[in-house]
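Shown here is one chain on its own, the form predicted alone, set out as structure tokens.
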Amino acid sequence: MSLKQTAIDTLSKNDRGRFTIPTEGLYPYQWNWDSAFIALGLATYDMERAWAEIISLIEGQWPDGMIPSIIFRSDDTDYFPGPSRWGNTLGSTPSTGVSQPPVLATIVRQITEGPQGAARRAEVFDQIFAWHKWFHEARTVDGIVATVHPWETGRDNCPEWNIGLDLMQVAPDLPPYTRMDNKHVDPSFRPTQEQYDKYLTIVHFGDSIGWDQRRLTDEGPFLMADPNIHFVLLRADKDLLAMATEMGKPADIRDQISAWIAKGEAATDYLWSDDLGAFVARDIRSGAFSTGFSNCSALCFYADSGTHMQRARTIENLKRIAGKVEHLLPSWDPDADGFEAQRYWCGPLWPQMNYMTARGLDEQGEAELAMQVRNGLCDAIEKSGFWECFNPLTGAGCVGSNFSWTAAIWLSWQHETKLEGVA
């Protein structure tokens, strides 16, 4: 069977009518993120239900705007925290309190590109300026969009929270739990038990205020300015008004998009650690810099953002990185204290993170090193299959086997670039 059939297999296997889930057992749910790499893949051969991925991720999203990280369309035993742990959150349908990075926008300008696709671009495109809308009220602390949880940078365990988690206390009153996903998958890939508890300390506090988020924001214990999250909506801003434009939307609109826009490259350099010469993550009350490069750190080039000696050094850092792994591109420095290669977000090379930055290395004229980028994953993927991340030193597949978004992304690219050998 060809790579090509068995990606697409993969995709109908996790295919759960109107939604799809990242893997059986370990994701029984609708992520946020996942869905929007997942429709990338679908549309190269099924738009409709592409389509209907998108759609059906929307309709999760809450009264303010928000468009949650899961959405919990049942209470599966075999997934903790399932719904009954985040309490009365304030969407139609129950899910977590916190977001992910808004990729969707972007990812809807790509998959309706041409007049063909005006339809689809107005479906939604209220709903994903309420959706920026949200991160830049809800979520935006002194000119730069903040996170409160780890889970909502989508990349729970990089040891650049370990500020903002070191900073924390567990609640003394946290309710009991038994984790689920160390059954599903060998333990020492994933998050230790006290990150876990810190990360339920912090949604213990979000449901104690009924998912307030201008408080869980600004009084809750963990803020820090997250570079992908930043980037993401950046580049994502910038989508959305192309789209409004195209649109003809009144000016009032664009104005709004257009003030986003000029906040977050106002805001690029706050993530700046010139020690490193990097983007990195930054503790909001703190005000300390994380302390290596992450795989978040390249998307400078995806949001077409930062000065030109940045951008430099951000490629030297790049460079470097590829001497030391044979998998561009860990997800953290290899260099740098808490790299563990297979370890979750503590070293793994990711296929989302791998498929922005490519784009964005492509976008910026940066084409060899994006080639590294997307060969690291296509090698590991020959290699080992659709896992959800990669071991970057020697591409064996980690954590969750069958992988959507793996799956999807190989997809793309087979389709966008026609990758040489591909059946």
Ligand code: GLC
The other form holds:
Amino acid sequence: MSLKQTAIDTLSKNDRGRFTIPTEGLYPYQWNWDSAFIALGLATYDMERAWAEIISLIEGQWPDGMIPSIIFRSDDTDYFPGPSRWGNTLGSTPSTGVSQPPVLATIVRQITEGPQGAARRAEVFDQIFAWHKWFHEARTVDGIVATVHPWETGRDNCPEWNIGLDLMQVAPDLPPYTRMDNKHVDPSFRPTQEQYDKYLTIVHFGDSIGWDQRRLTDEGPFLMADPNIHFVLLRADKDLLAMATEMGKPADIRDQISAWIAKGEAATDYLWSDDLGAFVARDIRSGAFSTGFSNCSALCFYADSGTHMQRARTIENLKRIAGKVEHLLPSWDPDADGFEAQRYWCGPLWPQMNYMTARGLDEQGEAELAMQVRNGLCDAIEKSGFWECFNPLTGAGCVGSNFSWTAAIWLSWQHETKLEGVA
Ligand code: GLC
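Having gone through the form predicted alone, I am curious about the other one (the form predicted together with the ligand); can you provide its structure?
To see the whole picture, the full complex is given below, headed by that same chain.
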């Protein structure tokens, strides 16, 4: 069977009607940025179904504008932390109390391109605008978009978060729990117990303040700035502005988005570590920088942000790392402390990150490096199949198999390649 057909079959197998789960067992619900990438893949062969994916994601939106990281449409005893652990969250459907990187606007713009997509863009514009507003208001501290939980960044246990987690204490009244992730996959691929206790401490705090998002940002136990959320949001704001302009939205809406973009451009420098020559995470309260180049460091290209010097040093780092791995782009710097080729966000390459990085490099005239990042993933898929993530040294699949976003990104690239007429 062709890989294209296997990719379509993978998405069908994970299809739950109007939304798609990432993979059976490990992730039995709808995840936010997964759904956006899944829609990208579905749109290559079934636009109606792709659109249902997006609408079902938006249905999880809270009254304050946030779209949560997971929407719980059932209570699966095989998953932890499920709806009861998150407590009284504020959407009409039970969910987590944190968000995820907002790739939605960019993907909506891409898949609805042209006059025939106008009605669809109009259908979701206000909700996406409200979500971005939420990031710029409830999650912003001194002009910097913050994150309150490593899970919100989508890069759960990347060593970037250690500087923030080290400043935290585990809540003395943390209710006991049993992890389920380690029952589905090899525990040596997954986050450690101490990390898990801290993740749940933040959840416990959010629940204790009734998920008031402004208080969670200001008073929560963890407060960092993430280049992933920063660059993804900046890019998405630019796509939102382009849609607003095409749609003839009133000046106050366009001015508001332009102000977010200006704020974002100004904040890019905050994430720049001159020592490393890289965009890295920072603890907002202590100002400390994280200590390595990650697989979101080069998203400055995707967001079309950063100075000439910052981009040149980013490329130097990418080339250095290319010399250390078989498959770009590892999630953590192979030369930094904490690199582990198979443990979740400590080393493996992640499909959606390669996708965004390659796209940004391509758009900004770095075609050769873009191709290397794209091939890093495609070669791993050809070797191992549609895994959640891959060992960057060998291309072996890690954690979950039959993974939706991996299949979707493969389909999206096959489709683009066909459009370009490239073999
Ligand atoms: C993991 C990833 C996160 C993803 C989720 C579902 O938690 O870190 O980014 O959204 O799995 O695939």
